[in-house]
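Just the one chain here, laid out as structure tokens, in the form predicted alone.
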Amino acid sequence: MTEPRVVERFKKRTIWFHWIHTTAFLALIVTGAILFFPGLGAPAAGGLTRLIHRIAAALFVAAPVIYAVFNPRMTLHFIKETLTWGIDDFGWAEAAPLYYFGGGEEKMPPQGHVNTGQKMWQVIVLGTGVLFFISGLIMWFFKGTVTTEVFQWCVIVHDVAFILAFLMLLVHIYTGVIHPRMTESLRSMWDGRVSKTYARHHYGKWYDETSAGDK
């Protein structure tokens, strides 16, 4: 019998900005492949891969700015978080190889909310959201006006912000999506929650937090 999944992890705004803010990386991810690589062609005809890639970069901006104003205590937390480091992330990082390719689990200190590699995703993401933006604003409204010197170095900051975020979201896909030990982790980015074994194996300190009022 399947355990009910009761925990509450993420609220339904955190739940649609996700998606909004993914379904526009996305399209930035598609849209600049074509753009790097001229080669490819057709889907660039007439500046349409442009167009969509400037809308959707408007979006990937847009919607952090929106939930910030909305959520503004939450929005201060997902950073507080982002940016807290302590001796429980040393331990993790250092028992996570063997326990991601099947070892125990006996090893993995207890983790808050969000787990040591989460963190590690979501510094990627605020790290290159800021390089994407200042380097993406000088391209798209600045180009007649700054440098060639500094536009080319614009094109070079924009690229390796993404590769390095792409690269992360491919293992932030696997770890979230494929592996056999986070099912539950793609379901809970749908309804916002998990189940009592799961968040107390993955999360057990924030889990032990959060329940301690129903004891």
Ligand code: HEM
Given for the second form:
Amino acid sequence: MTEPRVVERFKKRTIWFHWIHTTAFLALIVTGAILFFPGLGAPAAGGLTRLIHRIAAALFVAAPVIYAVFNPRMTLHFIKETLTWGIDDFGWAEAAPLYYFGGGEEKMPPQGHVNTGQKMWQVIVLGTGVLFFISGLIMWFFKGTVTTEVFQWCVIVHDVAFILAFLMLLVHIYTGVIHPRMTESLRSMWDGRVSKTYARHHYGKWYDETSAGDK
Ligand code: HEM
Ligand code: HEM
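Since we've got the form predicted alone here, give me the form predicted in complex with the ligand too.
Time for the whole complex; same chain goes first.
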């Protein structure tokens, strides 16, 4: 019999937010790539690509702002979690290569609500998010106001953020959807829950803290 998935990992609103934001992000990647690769310039010339990029950008910014306004504590917790690094993260980095290529779990230090790899993704998401926002805003609204040099810098910053975020997104999708060890990951981003065994094995520290009265 399969074990019931009773441990809440993500709230419904977080799941909605994740997929709405992902939709905007994917639209930005596709339209951004068309603008980025010179060979694809032809479809961009019509202006439709730029229009879709701007609509998606508005959603990409509005979604986290709305989420943060209605969930300030969860948002602050996310930011704090992203920026808090400790000795366990070194332990994870040391043990991770073996673990993700099929080695034993014994050397893995117990992780919090997210593991170090997920935290790295969160750093990329927050960091590139700020870079996209500032450089995108200048390119969008201040094209005629800033010097050509500043504008060129914005394009470079935007492009570096694009490459970083895109490459890390591939890792994020691989670990969330394909990796054989992350068996309950995708489902948890669908209905919010994982089994006790999965929670204990993947996020031991968090599971112990949140399930104190449950043992
Ligand atoms: C805060 C959200 C964002 C805003 C306001 C924004 C805005 C812009 C603007 C105004 C341009 C110039 C388009 C033009 O030539 O008319 C642009 C280009 C571009 N954007 Fe964004 N963008 C945002 C997020 C993103 C994201 C999330 C990605 C990809 C993951 C992305 C990828 C690109 C790329 C690759 C280009 C082409 C740059 C080049 O010409 O080399 N953008 N963006
Ligand atoms: C098709 C694209 C995507 C898929 C399939 C996907 C899948 C997932 C899954 C399965 C999880 C749960 C991980 C777990 O705890 O087991 C997750 C978490 C998360 N996702 Fe995504 N995601 C996608 C795109 C994105 C994008 C574009 C962003 C941000 C711009 C993002 C940000 C996050 C964050 C911050 C978390 C929580 C931390 C973490 O688990 O890494 N995701 N995603």
